[in-house]
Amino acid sequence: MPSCTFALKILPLVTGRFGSRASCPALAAVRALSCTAARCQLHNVKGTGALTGKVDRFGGVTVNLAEIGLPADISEKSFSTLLQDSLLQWKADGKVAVWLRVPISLSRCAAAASTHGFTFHHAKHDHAVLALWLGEGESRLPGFATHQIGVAGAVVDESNGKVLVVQDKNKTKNAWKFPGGLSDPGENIGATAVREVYEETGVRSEFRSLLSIRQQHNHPGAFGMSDMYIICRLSPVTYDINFCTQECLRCEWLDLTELAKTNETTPITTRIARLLLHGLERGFQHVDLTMEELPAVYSGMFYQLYHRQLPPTLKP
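The structure of the preceding chain alone is requested, in the form predicted alone.
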């Protein structure tokens, strides 16, 4: 019988037989065997006796417990021992932070990590991420994302000065607003506006520019976090309305002059209606923040930059 299994099997018998744990010589031997038991699970971990992870350019280490070959039944004590040895190695190597990605199936490892100073950073779907600052002074680790991004599309028909608006269903006030919703992870702002407009109204459109950004903190609809609400200008590709009756009470092409004056709307919608009227009268180059995609400093990646158009003489 393996020593680790033997220790676990005889422990209840020894404790019950001798009564007092503190004075039992046989129990001391059992404890030694239980320590062996805690370490015998670690022999199945890939590589050396320390956890392996990816080192980032800031001097931190990220360890994904789902990918390093931990035994599925590893105990909290065994993982604590392994983590302690790893922390000693990381500190000796001058690492400044450790990130632990812990799947739900190994949640007991999070409890073990907490005894070494780790705290929760965030959780998503099937895993949690814990963090520990090893550098000097107070922690300089960034906080998790704390905002939600809402995007609306103001679809303007420049031929007649009308804009597509909806009234949300199940609202205490049936105010006219631009169709929109939350941006999905990895989705560009313009794509969100086009998608949400089509899902709510049945009208297909194309992205033209960014018009405004509203920032609001402690938002009740964002679990008390901060909310960014972005309104884009879109041009219609189709005009027939087939709105979603589950989300919208009404949907119409409304004259911008009427939308700018009516009391059946919100302050932000009124302000954007006036901005769009100004664009129709003076030219949208005076109100648009156009988008240009540029290469990021990270190899192979790109970002979207929004700003007023530059004169041709200042363009690269």
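Residue numbers count along the first chain shown, from 1. Predicted, not measured: the structure shown is a model, and the values here were computed from it. Note that the rigid core is defined as the largest set of C-alphas that superpose within 1.5 Å between two forms. First, how it differs from the form predicted together with a further copy of the same chain.
Taking 2 Å as the criterion, Gly137 counts as shifted between these two forms: its C-alpha moves by at least this amount when the rigid core is aligned. With the core held fixed, the Cα of Gly60 is displaced between these two forms by 2 Å or more.
Rotation of the smaller rigid segment with respect to the larger between these two forms, from C-alpha superposition: 19°.
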Given for the second form:
Number of protein chains: 2
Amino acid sequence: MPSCTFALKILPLVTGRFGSRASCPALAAVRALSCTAARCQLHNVKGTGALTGKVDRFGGVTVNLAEIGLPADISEKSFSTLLQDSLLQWKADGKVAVWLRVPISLSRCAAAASTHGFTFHHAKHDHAVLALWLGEGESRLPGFATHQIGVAGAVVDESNGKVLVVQDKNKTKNAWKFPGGLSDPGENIGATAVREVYEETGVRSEFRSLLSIRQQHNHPGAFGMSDMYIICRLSPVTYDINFCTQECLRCEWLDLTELAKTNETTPITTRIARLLLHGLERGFQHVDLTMEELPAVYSGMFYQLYHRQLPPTLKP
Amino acid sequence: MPSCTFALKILPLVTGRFGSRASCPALAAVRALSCTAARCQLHNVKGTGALTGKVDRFGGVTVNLAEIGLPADISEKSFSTLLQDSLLQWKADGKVAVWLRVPISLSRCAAAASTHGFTFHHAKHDHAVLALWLGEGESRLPGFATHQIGVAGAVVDESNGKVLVVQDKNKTKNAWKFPGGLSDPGENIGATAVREVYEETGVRSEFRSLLSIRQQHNHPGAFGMSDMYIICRLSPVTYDINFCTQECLRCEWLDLTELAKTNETTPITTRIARLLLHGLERGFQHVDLTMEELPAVYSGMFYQLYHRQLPPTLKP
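Switch from the form predicted alone to the form predicted together with a further copy of the same chain and give that structure.
What follows is the entire complex, opening with the chain shown before.
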């Protein structure tokens, strides 16, 4: 009796948020059957189960399939039936959206959910999150992260007007550029710049300011997503070059005046070289966005804020 | 004879990139069997199949499960066997990584892949991408997008020193802030600011400059990811307020001097109000990051570059 076994297994699911809702007919039906406790009678429960979810303040339901006692070997068909019943209930309850958090080992449930209109919202490491909009009109669900953050560091030696530049090993055109790379998850912009400069060139440096931001969509290598490329100004702490031969073909301290006029570079590097020359001559306050750490209003955690420096009289 | 049928179905998979490799033993074995073409003999092919993938210049293999003729009803066990054989082959070939693109309907293959060490790299809409690092040491695979981009617009009426502000409906503290919201995929920063201002307040505006950038990790509402919150300066095109009652509690043109000193706001809004007052008094060139569109070196597509304006004599 496979469907009888299935009904037994899903009983633990119909607890939780429906527990205090006397008006829930599915729950009432399941409760009545739980009382009799006879295995064969449970055979008829099919269609009355409902997935247990957490309701958010926007009227969405989140179900974590790892936390609701789902059988590890639940079939796509069985999960589909269970989800269908739950969807009817959620729609009747006026819920506007459903989120399903699916552990990778239960991925077949994602396939089952897709037959009911669910799509992937995102996936990380060992789980995927699917979503279905039940409300009126177009979905108002927030999207997932859209940008990777690339950071480069322009390490300027103010004593001689030189800047640290590299040529990538894997590019067809050998162009001088500032060392840099992608931010790791949770890494601050300045920390990425300092880390990437060290990994590529062996030079230790300190964060000074943010110089420019470039936004680019459908970026090659960003898996169809967008790229935010940020160039920071850094000050050298050490000067000896010991560059990564896996990533770089060449690495040098180059005169900023030379970098500003050479064709052997990219347009953005030329632009930053000009900004840096202007800064060297007139003071970096003319090109910098300075950084400050402030506590977040709600969480109390610190964030980094970058903007033009205010005159001392206007500072907080 | 289910395994015989399975063997027949996977035969189309062992073509493609291995086609020109005489040294591939799995292919040689399958070729020999293909020649006999007898259904029952194929029963013995089990273990010699290999998934067809595309090899990239970094030594990674990408297999798109939607494009290799995989049976729609392939079981987790069958796919696991197939993948295991392929992994042996790829390791022997010195491949450093494997990417699997899994359509949502074949999600059970993701569960099978996870038993071989694959994890989710990302998922969007109708497919997931899993990855496994085969090279030495720690994985050097690039991550997926890490940041959502939120953009607010500070619409400044230069004729009277007022700025457009709103109070969110869903916050516990009623704080004045600039209207804004999340960038849609592929949307430019300035376009998000103008769109969100219009959607929330009914006021039409034009992009002028970028004023500040805030980076925050583990941002509430970012699904464990990071948030980049950018405030733009906009100029009003229309002035009549017709605010969205679903999102906003209040919406007003407020004196910048008042916004700069009120406690009924957030620290970042106070800071930007001060910057804008400074700009009103001394000229916005003292607070702006201006935007320019430039063609990308490799793709020729345009990107947006933001930095401090260079003096006219230093411009390109």
